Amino acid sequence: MNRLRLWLLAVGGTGLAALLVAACLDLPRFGGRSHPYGDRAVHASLRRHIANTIASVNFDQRAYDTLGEMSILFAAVLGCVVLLRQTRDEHRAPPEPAEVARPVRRYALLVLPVALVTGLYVIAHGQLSPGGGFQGGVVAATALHLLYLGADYGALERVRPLGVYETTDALAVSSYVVLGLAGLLAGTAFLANTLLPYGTFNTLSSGGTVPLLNAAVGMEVAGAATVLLAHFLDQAVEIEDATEEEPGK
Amino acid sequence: MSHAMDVLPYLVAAYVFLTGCYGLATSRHLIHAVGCLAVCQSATYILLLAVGYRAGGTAPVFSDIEPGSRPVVDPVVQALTLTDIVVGATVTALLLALVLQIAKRHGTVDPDELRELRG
């Protein structure tokens, strides 16, 4: 059985490898000069005073796709929350306060505010410098979890009221849709970046609706990452199988 | 010599993809399989970024360079890569949650031992 499977894998893998190599040889030369879509994206971005072209592609030219991307993230978080819920035969035990080595504690508590501010900075400067809502949101959410490394799970739970983050997540997705609908009410298209003045190039308020959409995504990603990590950590730290616990007690 | 360099990044992407496929097919542990899927997905990042590269290009961010003064790499594929990473992360999270459920319900994470469906 296993032999057969390996043979099948070898045959299929060789075939796929041959096709992939043939396809690679036919692709445009690496580092070539012709990038028609890229050139047009750069022009469109500069016309709307957005310094970071990738933010322009994500939140202006492809803002509708980003709505889909946000919905995927939201749906995935929802799925994880449902899959990782506490079932009837499990019970929740508050984790024991943990001993943390002093250097680890000191370093984690020192870095936490720096990491948090860095995350917020990356979100706020999404349309100016590399980064944006997706990247900054993850940095901000993981910064909070330094508390778990530096102190213990109880300390993290005290600064992380889960309901607030779940609400933030949902509100951020809604606000993205509302910003899109605002364009519709103003007489243009859904999520069209013609609502607000484009501002001065290379300043925080430049780019029309891009900074607002970027902030909405940042909020959503920060909320989503926190909720996801919270449910996985709950499984690892707090929720216990009742059947395994009984004999010991 | 220079012709090899023209296709090498694409071949690296193909190699990474096939490595991930091999890992997926021979996996003995579901978490390992999820990791292999992530390897497959990273091949697509390499492919996208390789397609968008322009010789001598820099990042398409104009906060510190004058527009038009230097060639920039293709921003469209970079945005696609970002989308790719976000979708990859959500898929990994969902799959890991499913693995946790399987481990709880079936008591095993070896795909070969998960033969029949159980309610």
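Whichever C-alpha set is largest while still superposing within 1.5 Å between the two forms counts as the rigid core. Positions refer to the first chain, counted from 1. Nothing here was measured: the structure is a model prediction, and the numbers come from that model. What changes on going to the form predicted on its own:
Relative to the superposed core, G68 undergoes a Cα shift smaller than 2 Å between the two forms. Once both forms are fitted on their rigid core, the CA atom of R33 lies 2 Å or more apart between the two forms.
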Second form
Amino acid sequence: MNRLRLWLLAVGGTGLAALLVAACLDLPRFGGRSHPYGDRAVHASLRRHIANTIASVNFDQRAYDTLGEMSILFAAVLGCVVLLRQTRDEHRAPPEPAEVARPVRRYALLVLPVALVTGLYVIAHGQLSPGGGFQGGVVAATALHLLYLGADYGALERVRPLGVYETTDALAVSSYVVLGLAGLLAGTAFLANTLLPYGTFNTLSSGGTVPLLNAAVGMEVAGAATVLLAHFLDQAVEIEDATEEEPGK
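Having seen the form predicted in complex with the partner chain, can you show the form predicted on its own?
Shown next is a single chain and nothing more.
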């Protein structure tokens, strides 16, 4: 049986290697002037009035792939939440105040609103300029956690109700799927960018469904990153092993 598996692996590996070599031999020369994929991507982006070609590729030409990336992030966060949940032999203890230098606290409180607005700006302008839902969602989520340095853990918990962010995460993924199904109901294809007018080039309302899909990704990434960081912080700050002896005993 082991020998048969090795033979199957060898045959499959040989076939894959042959296909890779054939594909590499047919690639355009490095540094050449022929860029067929890039030219077609730019042409499709301009035709749909999307100023950012990368956003056009992510949310129009390969929107189905982006759905897979969202699903991977959603599943990864869900798995971490299950693994990091509080068990029977653990209990929550009031967190000790963090010892943070005053200059750090002042800098964190000063940068927090700037970073949060920057994250939201990157999400909103994803179809116009570099960035988008993935990048802006991470910036917005990490900006929120500057409150842990600028104030304390209790202040962070008050502005970070986990139920709201978990619901936001799930709704964002669902809204992406719903937009895809809307294309099927309209008689086109799943996630086809044909539902909305393309608008005026280089404006917030341009690009058809691309701004909506980009916003859904931004909400999902921001919610997922917030939930993930929250559970890691819980493990580091609040949750303790019930079998540990109290200090002094």
